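This document starts with one chain, in the form predicted alone, laid out as structure tokens.
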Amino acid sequence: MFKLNKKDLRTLIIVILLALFAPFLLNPFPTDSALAQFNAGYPDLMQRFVIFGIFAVGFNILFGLTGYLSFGHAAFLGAGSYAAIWMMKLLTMNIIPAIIISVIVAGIFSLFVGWISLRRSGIYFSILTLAFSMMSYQLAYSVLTPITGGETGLQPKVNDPRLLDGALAEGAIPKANLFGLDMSQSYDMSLGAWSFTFNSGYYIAAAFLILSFYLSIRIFRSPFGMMLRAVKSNQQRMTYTGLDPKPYTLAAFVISGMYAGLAGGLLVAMDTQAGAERMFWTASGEVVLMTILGGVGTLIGPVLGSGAIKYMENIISKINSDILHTWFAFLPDGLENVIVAIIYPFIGKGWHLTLGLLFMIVVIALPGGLVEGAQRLSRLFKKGKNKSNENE
């Protein structure tokens, strides 16, 4: 089915189910519960889960298959965002043209960057990509200010031309849409103590994630993907056989950059603004962490890694000492204060410390990332089940 084997089809179905039922799965606790702080099923965060999942899936095509570690992919994310916002300002607020142009612009930019950077490998390649990213960031803040908006960034305005849209009334706010469907439109549903929000923008972004994930599976299992693995395994031996690895690595770099451009376009579609901060080196480092945390070279790993990091960034970072005192109020005052003092450095502004510890544990104990952890648990469960069957 879909030209996938059973294992890949099962993985695709898991991603589809996770995307469809995210509003339920990410709100496991009742709204009146003390643990409701851990619920993440609200539109803005769910959109970030799937958009950065696309970003990480694309990065994994380059890093996971070829072994080339790029520290400059944020440049393509930012280029896609700027291209999308200009399409909304000049042509239409419909997100389809914006997303198409964001992918094209990011592809052209990544072709230029890749053609230069891939002349070197290893750490030199990584430094070259980082240099391009930081140059793009600085240009967006200085020389290219008329195009990028500098520090203030860009967003659609009422008096923008928008050749395909009708004129807006004075004071109206331009809104991104999909053939008239408002991207910010939400529907609330309650089931007892639980509440769920269904957002049209989220499901549109989720559809792009599913499509992107399917394409990545096809790339991984194709002869092209096999050639990329050969590059990672032994590029020198591949050259001796008469095959030139450069066209394959450049193609992987461009495809990966186009994924980043798609993510940048979707960020604008969900929140109609673009700024240079998306090109900063930390954004490139973040997608590296997502891929390693989830599992380099695995299919679903980057999606899991992006979800874990964005969850900590948006949920763990919002927990403060008052919330901790509420959770441990049942303890004696002295013990309560001690426990809060121990936990407090790892939450709120200290969420990066929690992320760092998690990353260390994964790198040391689970080199295959969260996917390897899930596989180990699955094997333990199967062993336990087999033993119980033997005892019976």
The other form holds:
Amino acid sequence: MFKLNKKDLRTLIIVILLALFAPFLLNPFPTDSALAQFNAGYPDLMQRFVIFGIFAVGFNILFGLTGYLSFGHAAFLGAGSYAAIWMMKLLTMNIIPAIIISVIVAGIFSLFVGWISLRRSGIYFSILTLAFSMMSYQLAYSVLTPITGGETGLQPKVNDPRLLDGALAEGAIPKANLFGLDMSQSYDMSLGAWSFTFNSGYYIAAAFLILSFYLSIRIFRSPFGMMLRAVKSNQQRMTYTGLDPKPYTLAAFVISGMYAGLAGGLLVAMDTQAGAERMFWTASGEVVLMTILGGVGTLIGPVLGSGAIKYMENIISKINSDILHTWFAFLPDGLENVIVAIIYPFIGKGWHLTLGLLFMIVVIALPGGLVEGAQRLSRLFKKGKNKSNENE
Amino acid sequence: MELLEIKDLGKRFGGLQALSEINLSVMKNTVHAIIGPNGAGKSTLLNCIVGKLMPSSGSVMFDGYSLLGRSAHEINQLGISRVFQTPEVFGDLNVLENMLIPCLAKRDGAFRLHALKSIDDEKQLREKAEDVLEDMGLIDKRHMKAASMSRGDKRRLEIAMCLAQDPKLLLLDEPTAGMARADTNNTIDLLKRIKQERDITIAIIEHDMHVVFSLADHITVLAQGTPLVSDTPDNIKGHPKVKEAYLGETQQV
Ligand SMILES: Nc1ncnc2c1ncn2[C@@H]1O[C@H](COP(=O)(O)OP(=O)(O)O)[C@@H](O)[C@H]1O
Ligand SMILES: [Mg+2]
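Which structure goes with the form predicted in complex with the partner chain, now that we have seen the form predicted alone?
Everything in the complex follows now, all chains and molecules, and the chain you saw is the first one.
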């Protein structure tokens, strides 16, 4: 079905189910329980999960298949965001033109950056992309202030021209919509002690994730995808087999840049603002971490990796020392204080420490990322089952 | 008829004249061997043909086209496939995928953005790839990762990948270097069979006299970057100059 083999179809269905039922899956704890802290099923965060999922899925087409490690992809995401905002200022608050233009602008920008950076490979390629992303940030932050809003960033204003939309009443806030459907519209459902939120923006972003993911499976299984793996494996052999690795790598670079642009456009569709900080090089590093954490070159890895990182960023960073004290209140006071003091550096603003630790553990113990972890678990599980069968 | 014609070819590396006044013709449907002591310039000559190195002077004509200034992938597309001294395959890919890549290159050229086709739909290419694998005795290993194969099998796969392109000229750079006697003999048999069964021209650089004399129709002896003699194997064997320059000092024929 959908021109996919059985295994790939199963992977796609898993992603679809995860996306559809995320509001339930991410809110497993009753609203009033102590563990509600760990619920992640609110619209903002769920939108981030899928949008950064798209970013990482695209990045994996470049990094996972060709092995070219770009440290500049946040620049394309940022360019997509700015383009989307401008569409909302000039044309309409409908998100469709904004998203289309964000993909196109990011595509053109990545064609330019890729064209130059791909003159080198390995570490020099990475450094070139890093240099581009730093320059882009600086341009957005200061030099191009008339286009990017500089330090303050960009937002649609009431009196922007917006050719296709009617004029707004003075003091109204322009709202992103899909043919009238407001992105921030939510429906809350209560089931006993639990509550779940279904948000229109989330589901639209999720639809884009599913589409992007499907497209990436198709690319992985195409002759083009095989050529990208050949680029990673042996460029010398490729050249003497009559193939030119350059345009293949550049095409992968541009495709991943367009994915980044889509993510940038969607960020604006969900929250109508853009600032230079989303182009900062740490944002480029984050997508590298997501891909490696989830499993480089695997289909579903980047989705899992971006989920894990965004979860930690948002959930662990919200834990503070008061919350720790309530968790460990059952311990004798002295011990409680010691334990809280040990954990404290790893929470709140220190969530990067936790991320770093997790990252180190994954890279050293599970080079295939979370996907490899899941595979090992399922093998262990199967072995256990076979054994118990034998015993019967 | 000449398939490959090299005229007055020279190559300098800074102060070193690695090749000079090379005149050499490879006839269609023959096996042409190039031999010579270490450092004679054999690999340099091959690299000048396949587009890895740009000759300093002279001309290289192949099948009516000048090869000078063309990139390596263009030269392959004209019909020259090469085998490396140490086998170069796509280690991360399985054997069948290794075969599909040259098939795709032959059909689609140096670049094509076929991102939405499925590789599983390429039935014809698959058949072609499996035919060649069958012929080379690698069909049982088609799902094996190329990196995990033995050196002998990698060499075999590399030759299979070249043959999948139906090249006009197959170039081999010391294909038996570092091989055990048994593997060497297998390779000789394989190349003999390829020569008999296919409409193909082979140019082979070789150190091993046993290989050269069992395969070649024509031999060029290279010494210090220039051809010493170019003749049939029988005439080469008895040639005093060759004995002196090369054969006598290291190997008995
Ligand atoms: N890229 C290069 N730069 C400088 N000198 C080279 C280069 N390649 C080969 N040479 C020199 O050219 C001569 C011929 O080398 P080569 O063609 O490898 O010989 P063979 O393959 O016959 O053993 C040697 O003296 C070698 O050192
Ligand atoms: Mg050599």
